[in-house]
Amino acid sequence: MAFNSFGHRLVLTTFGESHGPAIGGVLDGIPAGLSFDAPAVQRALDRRRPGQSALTTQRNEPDRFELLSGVFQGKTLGTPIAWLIRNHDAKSEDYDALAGVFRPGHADQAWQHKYGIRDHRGGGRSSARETAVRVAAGAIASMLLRNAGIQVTAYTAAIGDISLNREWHQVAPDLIEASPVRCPDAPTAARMQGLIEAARAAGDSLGGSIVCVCRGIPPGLGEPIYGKLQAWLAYGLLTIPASKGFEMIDGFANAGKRGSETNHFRDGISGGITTGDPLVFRVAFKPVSSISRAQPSVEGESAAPLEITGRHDPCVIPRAVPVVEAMAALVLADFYLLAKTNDH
């Protein structure tokens, strides 16, 4: 099994490290003849790119999409679509002092144990920098989904101890991009923004959660028994760096209720197969591990305090919203193509 690839009929393979010359991807399985909207891919990347607001890392990457193959005269060829996103603003010297230590909360020690070698510059391939490739792939998958009438929309539901106090069906999608935190409620977004700014000023970080709503999904997507759609959504979403929890909407809340209260609850999936109803899920993210406060390294309390320099997000949630959409789009497009092959 190739663990740098994801999917069944629609397979994404990514490559590259945070401080290498470029990151990139290959998406295999997009049918021929699909109109290719390159500006839509760039718009998706612009929503994820670093340096987009005062709330994000100030690493200034333009994240320009460079198409290499798979498209001719504005149409997909049915062959692998490949692209590059070059790294322009990596400051590797910021990580020189970390070459011999393991940062707490990061994958440094685990990668060293597994491979006997690691790229300490920004975490190498374990960095969230890799998610830019996923966002590009998700934008391409969304071209296929739009043709099928399927829409995927995510938004910030919580940052720290501040939560959006409304249900997913009460959210106006056109308000999501009105705030840099991507919360579709102006007063709540302002409070979230203030919380992030305070955390950054204190040298600390915050976690939160994102809700994703998928509409227009036809019934019948998903494969029993080990191909249940919610299982593959959970798998895909939990591959995002810093993601720590996944639930179909109200999944944990419903665990404390009775069958008489939940038997008619509709979450878009039954038996692992879509019903035609909207599909809604939530993803939880831990606080960012890179903080400027002095803290012990992984070696233990006896080690000298570690102060992490460089440029880091005080909260990943605003930039993770398009990543969540991308992974959901990849899963749905993959299972849409699987369903097509199963049509009789």
Contents of the next structure:
4 protein chains.
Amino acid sequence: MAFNSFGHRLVLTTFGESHGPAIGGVLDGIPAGLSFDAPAVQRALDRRRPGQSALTTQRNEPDRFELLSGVFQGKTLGTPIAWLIRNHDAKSEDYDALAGVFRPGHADQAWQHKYGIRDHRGGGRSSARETAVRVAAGAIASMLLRNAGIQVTAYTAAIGDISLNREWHQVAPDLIEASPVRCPDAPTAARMQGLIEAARAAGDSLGGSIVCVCRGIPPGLGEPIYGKLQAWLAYGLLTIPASKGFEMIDGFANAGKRGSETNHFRDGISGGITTGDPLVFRVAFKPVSSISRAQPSVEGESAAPLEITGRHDPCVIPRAVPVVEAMAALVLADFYLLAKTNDH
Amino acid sequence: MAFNSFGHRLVLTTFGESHGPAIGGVLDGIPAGLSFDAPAVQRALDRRRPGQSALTTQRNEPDRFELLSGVFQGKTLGTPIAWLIRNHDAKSEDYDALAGVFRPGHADQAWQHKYGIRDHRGGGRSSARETAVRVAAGAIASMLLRNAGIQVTAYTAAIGDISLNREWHQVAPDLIEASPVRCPDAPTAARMQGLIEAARAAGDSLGGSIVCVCRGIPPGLGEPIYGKLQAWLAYGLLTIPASKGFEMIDGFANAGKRGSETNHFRDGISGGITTGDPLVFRVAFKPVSSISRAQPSVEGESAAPLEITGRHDPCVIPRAVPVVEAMAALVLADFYLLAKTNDH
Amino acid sequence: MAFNSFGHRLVLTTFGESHGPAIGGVLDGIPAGLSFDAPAVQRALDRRRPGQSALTTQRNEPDRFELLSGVFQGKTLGTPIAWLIRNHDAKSEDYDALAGVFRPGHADQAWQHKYGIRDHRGGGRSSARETAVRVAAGAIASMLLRNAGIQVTAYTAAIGDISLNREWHQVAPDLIEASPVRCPDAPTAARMQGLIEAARAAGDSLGGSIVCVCRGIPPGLGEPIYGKLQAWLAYGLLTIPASKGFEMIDGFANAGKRGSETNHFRDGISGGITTGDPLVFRVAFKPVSSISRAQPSVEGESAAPLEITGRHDPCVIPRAVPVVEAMAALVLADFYLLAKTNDH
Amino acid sequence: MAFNSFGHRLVLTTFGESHGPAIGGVLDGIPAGLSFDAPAVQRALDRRRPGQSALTTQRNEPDRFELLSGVFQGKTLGTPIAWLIRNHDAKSEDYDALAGVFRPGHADQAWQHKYGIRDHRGGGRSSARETAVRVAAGAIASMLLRNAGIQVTAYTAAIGDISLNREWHQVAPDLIEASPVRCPDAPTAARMQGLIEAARAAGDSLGGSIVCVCRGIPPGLGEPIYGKLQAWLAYGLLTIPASKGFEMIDGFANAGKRGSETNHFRDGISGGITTGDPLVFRVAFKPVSSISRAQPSVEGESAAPLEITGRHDPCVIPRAVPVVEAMAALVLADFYLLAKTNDH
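Show the form predicted together with another copy of the chain, please, the one above being the form predicted on its own.
Once more the chain from above appears, this time first in line as the rest of the complex follows.
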């Protein structure tokens, strides 16, 4: 019922508007006594932060992780871990022209209708900037997962109409960060990069998809009926802005096959519960809605064409890769802790 | 944390094993004073029940709705609505040979690992029979939705490699029930029916996909951040057995397009909140795992081939249509009630 | 948000109206593999059921426990345990005169205001008959607690102005059931019994208090801040009809003392977390509201005096003893399971 | 399951250790469009802060409210309201001697057993300093309540063996703040003040009780069965450090009476639901555990006597008054919002 919170036993609560003083989070449920790796959190934020490469928005946010609680002498206390990320380069004036209009494809109108008020600057609370807090939380959850031998790795599988032509088990994880698009195949990555640059030049944007592979997962995570792991993963992943589809690999393709072909297919989950095999899923993202070519606002065709001058990514996929990893890590860590209560 | 329960303000709790005395549910949160239409619940159950056509399992269950509480003199009381569905035609002996083996593609092994015990008869709690309880709950939630002018309609969009070649807005809802496959186009339905019969004859099974259209939804349902409506829909739908993918229409196809092409595309949700447009989504199902042709059990290739003699559907899609509607109705009714708390 | 449910990891959901077809419950979270002692549940129900002695209402309900799910071959499955208790001796006609009036001290008026509808027969859902379901749930939770070496024992500490003159550690548990008032001291019990009989003869009712002692509790149950064990015990106990006060022993008396006097006082909880010492608390109950002497209804002094002819206990304390034990057992079992997630 | 959070629809999450960089909170669920009165929050904090009078600990904390999110141009946004309170005067060295010992009556030992680690400085997370965050949250909840015509007023009813000799309806609210003990009767307040000063001089501490009166509450707040308002109030109030008892007024005294005496007694709640009458309850607090006279530590009688040199209040009651109000306000605002979902 608190929809700024996420999880059951490991619960992330986030707060903050894109152009307010700060965004931040509280992660409740990390057990006591875990070594806390603050630089790992900062590295994760650096992978998501704007301005990291020529492909992303030029809003320049250092996104510095400021730890407030939950850690003492380098160890977690079992108390809530809270942190801030101050907003620095918030050019609110970019948005002044938008105070009275709704950007097409954005949540502006839905939000205004629901609340009768909104912080129009950069989307306010509905800005994807909120995902920085998730990335920090995911990095903390990953400290717990790594202790348990679990690794979560996501990569760009498609941008626009260019798809990586490899199965997940053919991918070398150490190639992911080799290109700014985070596609672990150099020639494909180069073509994707060209496509993004062309979209930016044209004032347009691109969608795409991300594949996430989770290895080292013990059997038995997930709960029957309404606790099925794939259902909670789908929920978690589809809370990411611009996400529009989720499949356990290859759910949509396998739907066209016969049981005799797919019965030994393994996606890491059976009956909602992990089998011990790698768990692999894919998330689809729509093209970002902020495009700089003139377009009608949603207020009506007769309105003057709207030019959006805020700084935006032409394609969110590269920066969404660490967000996908974060949400997967949060779900897995939550169900990892929940599984401990099955014994008596 | 109670994973046999579903929802926030409208909460369904289900219980029961496939071959125990009964399955049943408790639906908490239906407001007081609503006219209760018990025959509508029975009709919904009849759409899901086994043995309804030549295409489905021949297990003959009347699936009679037995109301236990929450209704007085034809009106809801605002108290929990509880009901039973007795198990009648449970041929447990069909499963005696399975007490010691795990059926491939089933939850048997994951369950045994997690709990160290299971009711091996027909999958016990993990049987899709549990979805009968959801269908009853969805029918009750629909009484609330209908009062609010909301209709939920699902149909078969693909079975195996045969797809309905129409957009959702071209579909006539009253044709859905015209064929036992629930595809609202007579020639396509006939081909699908033939495919299912061939699969049965071959001892094989088929996957497919279902599209669901929700009309009359007021703007403002859904909550920001972790309460996005599409995320909760994905969660709800992916708790259905054999489901493996979810997309807001057409999430995966749109991922390959440009923002200038998709920015005015409307799937009924913006920023996680309904816009007032129809809300349309698709669910992918894998082929059912119980096939009667001999196959190795998951215990190892050296084991004697396993022949599963229980009565099963070669394709779950037709019977999953009312289950998809039920889960959508439960999610929508839940967020419909939640939206009432936004005012002050 | 589902207020017919109770608990976090061990969740009880109850349903049913006093004069409907049945009351019942679903208990979700009992681990798999526990031996299920059905006769123990029936014995617990027999301790609470009406008509068990001359002191209680003469409504004659066998309160037979009918198990529906969650147990297979004598062991729990880890799935929801559901059960029914059919309503048999529901003399609804006793209440016909009450359809249009509100009984003083009852929830009738508050309920009617809130819902605009109610089942006026015997209080409907607000009847204390719902506590029979709790007693069954508590008996099941106790199977888990006994395995862990935990015992929960409650007894009558006061009825009207007669109090047991012994500290909790001076009480012999096997004397509790020796008298129908459940006070473990024969002379005091006899005086209490006389007081109840006199109240019944006068058409009046009596309040009282119950002490509950929980032994064998491991240190470490309870969670800091908003998970303090005493707070959840208070919550659980004050959901019992007619309860009006809760204290860790002797919270109200110790409030009048100095730290130098109380600093080594032990009630089994420190900072919200169990210490390993016995945990002892007291619950106060108001006199039951249904009295048979004529009294004004809450509709106004000018209304004709109301004579309530339903069958009621002049004092709920003796029958509330097993209900207090049940609520304590549910809370303790819940936090016992929760404590398992503290390790990493 | 997140035990650093409190509430259902209005959810407070708190974080922070007593001697870490900051404590703070996130309040999720305040509706959009409410005028935000930041000075009122600061005034509430000033009522609770240490060093406000000669009666309280001399730790000098300005407890400055630093708002981080949820408010834009003076109005609430409907997004989470987050804030910080920096820790300034944390004399951690006072606690160095305590790193290896457990203070009697404190949570130190229970916490160490549960987590295997603790921030020993000033109790760390278990310090009553966390209640400052609750006071800020209560002040925000009160903005919502005031809009609805609801007032919450608490006062000191007893300190040690000195009790206020007036019924709640005889108390003048504007006299409460007239004395530093917050007892609304000048002569009684003066005697209480003398008692506290004597206790401090003797190196001892005192318990007491607080009465809270909530006026203007509409009928219909609270939910049946496990949503009874008194049960959630008891829960909320007994999460305050040092609280040991809760009663709806006068629950313990009325337990000794007859129904004919108490049937028209009104405490504002019937069947768990508000009646529209004022709602009145009392909370008992034990004497604070930190006393400066030498006493054995809990490690054993043979240990060297422990002298606690941290700065502590000899009596928490005066500073607990605003904390009691805050918890009551949070519960009432939560159920006020929940009640909006009863209509259909």
